[in-house]
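Just one chain follows, in the form predicted on its own, and it is written as structure tokens.
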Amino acid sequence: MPEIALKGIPASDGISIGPSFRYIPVDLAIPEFSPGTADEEMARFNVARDHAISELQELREIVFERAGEEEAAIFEAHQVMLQDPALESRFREFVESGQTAEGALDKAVKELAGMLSGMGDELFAARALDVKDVGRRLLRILLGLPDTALDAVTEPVIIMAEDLTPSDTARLDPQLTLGFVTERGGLTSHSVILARTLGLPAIVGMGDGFLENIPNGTLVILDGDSGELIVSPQENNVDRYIRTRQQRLRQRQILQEAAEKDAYTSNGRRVEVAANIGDVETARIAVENGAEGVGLLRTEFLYLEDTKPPSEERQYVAYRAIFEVMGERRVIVRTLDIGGDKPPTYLPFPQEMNPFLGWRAIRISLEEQDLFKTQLRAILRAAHGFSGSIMFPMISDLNELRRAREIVEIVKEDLARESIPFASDVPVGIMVETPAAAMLVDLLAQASDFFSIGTNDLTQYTLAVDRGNPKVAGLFQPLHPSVLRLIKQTIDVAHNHGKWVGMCGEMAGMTKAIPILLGMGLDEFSMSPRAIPTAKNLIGKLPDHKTQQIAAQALSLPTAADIEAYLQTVLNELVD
């Protein structure tokens, strides 16, 4: 067949060349038959669950040997999911209404996974896949089917699939798996995390139907760095990718060496390169990639995955696990940033014309003070013995900040009175993500220990562009002159008041933006963990006098397009 070039989402680095193998999972069609009594169907569920827990323990041991304790913990989490009271309760309701165990399980899993998928967040979509994986395992056991779908792989191949569950990925034999490509999937799924740990190149999100044109045994080139899949490549392309693979291995070694060192500009100015994370797994990935701390710990994952607010203890355990992974490194915990665009089911949210301008973030915390105090208690307890900071989102007024800080002090007094250990000297700062905050840094500095610029929202609010609306996506320009001027003003004024400034928006990890941000005097860059090695390597090549010239020149240009073109020229010169 002729050569075909396809494009997906790059998920795990590396280039693999080899024959394709289409993975078709076991068919779990549910036959029609009459159910037993509710108690009989519950008994079948319990037996299948015990069997599934046993399988997961075996899988955990396999992954522990291949990838280590951290990745094996995925299957401990699956064991916990199997015993989730919410799943069992919903299952019982369905069997009591006359469903078979198979039908009840199918409905309960779809309901729970659908709730997680509908939250519009990649992390929750990944957890939905875990729920489906657990559900498939239980259903397969109830149907009496063996777990043998991957036994047909007998030679090194590149796996092609509609999707891969964590269980599927764990079963892949590293000696026979060159990489995998899926129609669906996201970057935060446990399957992708496992692939990275095992060193398997991967592409996800190829789109429905791509498998139909790739017969088993077709030679393919998988480029996990760019997301390109070359089907039936010509010989010259095979040679080119072999050379590219060798070049990337050399470059990766350079980046790894940069990641292992603290970040300094070429003339010795210390800056911090930290990570944006949302759970303990991304904390581990951050450390592996050289993160010097966490510039943004998103806490929404705890508030949006259940039908009731997370308890203090549950939050404490989750935050503490992250602090333990980060060790002595600073962790900045952002208090809950939920709202009309991502509402939990247990808060009464009004229908809002524009939820980005509505009841969200710090506005909710100041009104729902019990919710806020519970979170602050958990953060202060978890930070005991570690380097923790608290950061408030969506601040636009000094009074908001003062009220929030007063609540922090009340919580500290409560913990001290109860003789509960907590971090008593936690710095408290704010996100600068509204133009109001950027304009009031001199006043906010009275009550804020530090500032972190959230460029995603700052850009949205400055340009009046909904960053989630594809119709106006082209107008969302982080390098717009107005946004850059607000950033520079924030840094200058904060420094004049002796406060450091970080950035935790996507812009902090943009290679084009790093030179200008250095020139503006940004103290901390917080980004996606996998962007850290490249950022550190780039920072180490740039002297302060050069970046100051770059910043001055960029700020003199009239449009975002002019600034982007200029910064691309700067990067090209650095490469040359």
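On a predicted model such as this, the values are computed, not experimentally measured, just so you know. Positions refer to the first chain, counted from 1. Under this definition, the rigid core comprises the largest set of C-alpha atoms superposing within 1.5 Å between the forms. Compared with the form predicted in complex with phosphoenolpyruvate (PEP):
- For the motion between these two forms, the hinge, where fit shifts from one rigid part to the other, lands on Gln246 out of Glu288, Asp449, Gly199, Gln246.
- Superposing C-alpha atoms between these two forms reveals a rigid-body rotation of the smaller part against the larger of 25 degrees.
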Given for the second form:
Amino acid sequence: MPEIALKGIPASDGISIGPSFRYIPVDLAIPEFSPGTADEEMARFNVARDHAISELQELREIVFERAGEEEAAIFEAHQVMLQDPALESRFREFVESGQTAEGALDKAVKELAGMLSGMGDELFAARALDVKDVGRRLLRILLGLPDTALDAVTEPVIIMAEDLTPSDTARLDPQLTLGFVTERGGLTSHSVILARTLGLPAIVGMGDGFLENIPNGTLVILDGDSGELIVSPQENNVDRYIRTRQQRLRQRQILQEAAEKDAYTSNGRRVEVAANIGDVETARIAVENGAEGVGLLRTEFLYLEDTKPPSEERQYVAYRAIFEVMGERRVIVRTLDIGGDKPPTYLPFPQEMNPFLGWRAIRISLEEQDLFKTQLRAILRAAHGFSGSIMFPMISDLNELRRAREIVEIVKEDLARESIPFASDVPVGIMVETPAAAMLVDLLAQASDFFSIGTNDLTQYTLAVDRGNPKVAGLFQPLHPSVLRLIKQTIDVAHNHGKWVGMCGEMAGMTKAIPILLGMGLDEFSMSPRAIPTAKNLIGKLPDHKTQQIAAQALSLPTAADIEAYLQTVLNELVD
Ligand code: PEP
Ligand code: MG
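To complete the pair, please output the form predicted in complex with phosphoenolpyruvate (PEP); the form predicted on its own was given just before.
After this comes the whole thing, all chains and molecules, with the earlier chain placed first.
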């Protein structure tokens, strides 16, 4: 067979080389026979369900051993799905209308899965796969068949399948599985999440029909980083991938070591590398990637998920869970930053020509004080016993900051009067994301304990370029000299007033920008969790005297394009 190179969606990192094994799930055809009474069919369903729950318990234990509690939780969710009253009552309706248990189950599952996948959301579509998985399990048990998924594999192979359910993936024996490739599937499916935890390289979404031409036992190379699949590779390609795999493993090892240590520049200046997160799940990923704290906790998710504002208790539970995951590390909670581009239904949003210049962030909080106070109460309570800070978004003058701080004080007094435990000594800072704030750091320093530069908005407002408009995306240049001057000015002035300065805009995680930001003296870099290991590794290679020269040189250049090009050469030299 000649070499063929194919491409799918890279789903789980790593390179594997080995023989293919095509996984075809047992055909669960629904037999035609006359049903018993509705009660008899219902009783069959109940027996099968109990059996399925105990099978899932066994799977939970296997996955718990191999991958840990979090991954095992999916099978707990499957157990819960089996007990879903909606599924049961729909099932009952079908058996009462004269269906067999098998037929009723098939219909009820298809209905529920169809509804989930029709919602047009990737996450719901992934849940539809879970529902089908649970349905297949029940059907197999009703048909009296054993759970034989993937038992036929006897040597290390790369699994090829149309799709893999979470149950299939959980049953994969790590000793015998080099990776998997599927025709369908998305990046948020539980199979992919499990593959990442188990360190199994994987590619999904190869497209229907790709399996047709690959006989079992064909040698394949699977590159989970790029999504490339090479079928029947030539010998030189096999050698090349073996070398690439070794290089990547070495690189990963270096990054892993950097991630585990606190960040210092090569001359020993301590720099904090923190994470931007929005929920407890990302908090866990942040810790795994070596986050030394949370530089930005976006709280918007709580406000956009419902048709009413989140209660104090709902927020308390969400924030507390995040503090618990982060332990002793500092967590900076940013207060509400919603606006007219994504208006929640419960706030009186006017029709706005320019929502980003409109009723947004702190402007809403200062007008809707009950909403603001509820959030502050939840944050202060959740931070009790932890290292929390509060940060206000979109501040543009001292008056706004003072009014916001006054409300924090009122909330503290209320909590004290009600004898509710709360963190009384929480530092309060602001985001520097309007050019106005960047120009007024000397004044704002009177009332701000720290500053965090939000380059996403700072770039948008400085350059008058809508950050979400693809038509002007090319003009959105965080490395524009005007933005860099404002950043430098912010850091210098804040330091003169004894305040630390972080950055939580996307620029903090850009490898190109890190040398120049270090040279300007930035104290904290907060970024998406997966960017942390690379950033820490880079910081550790750079001495201050060199980054200061880089910053000075970059600031002397006239355009963003010149600065970009210069920083690229700096990076290339570092990599060599
Ligand atoms: C920013 O503006 O840089 C920032 C971090 O905030 P957000 O992206 O949430 O507006
Ligand atoms: Mg912002």
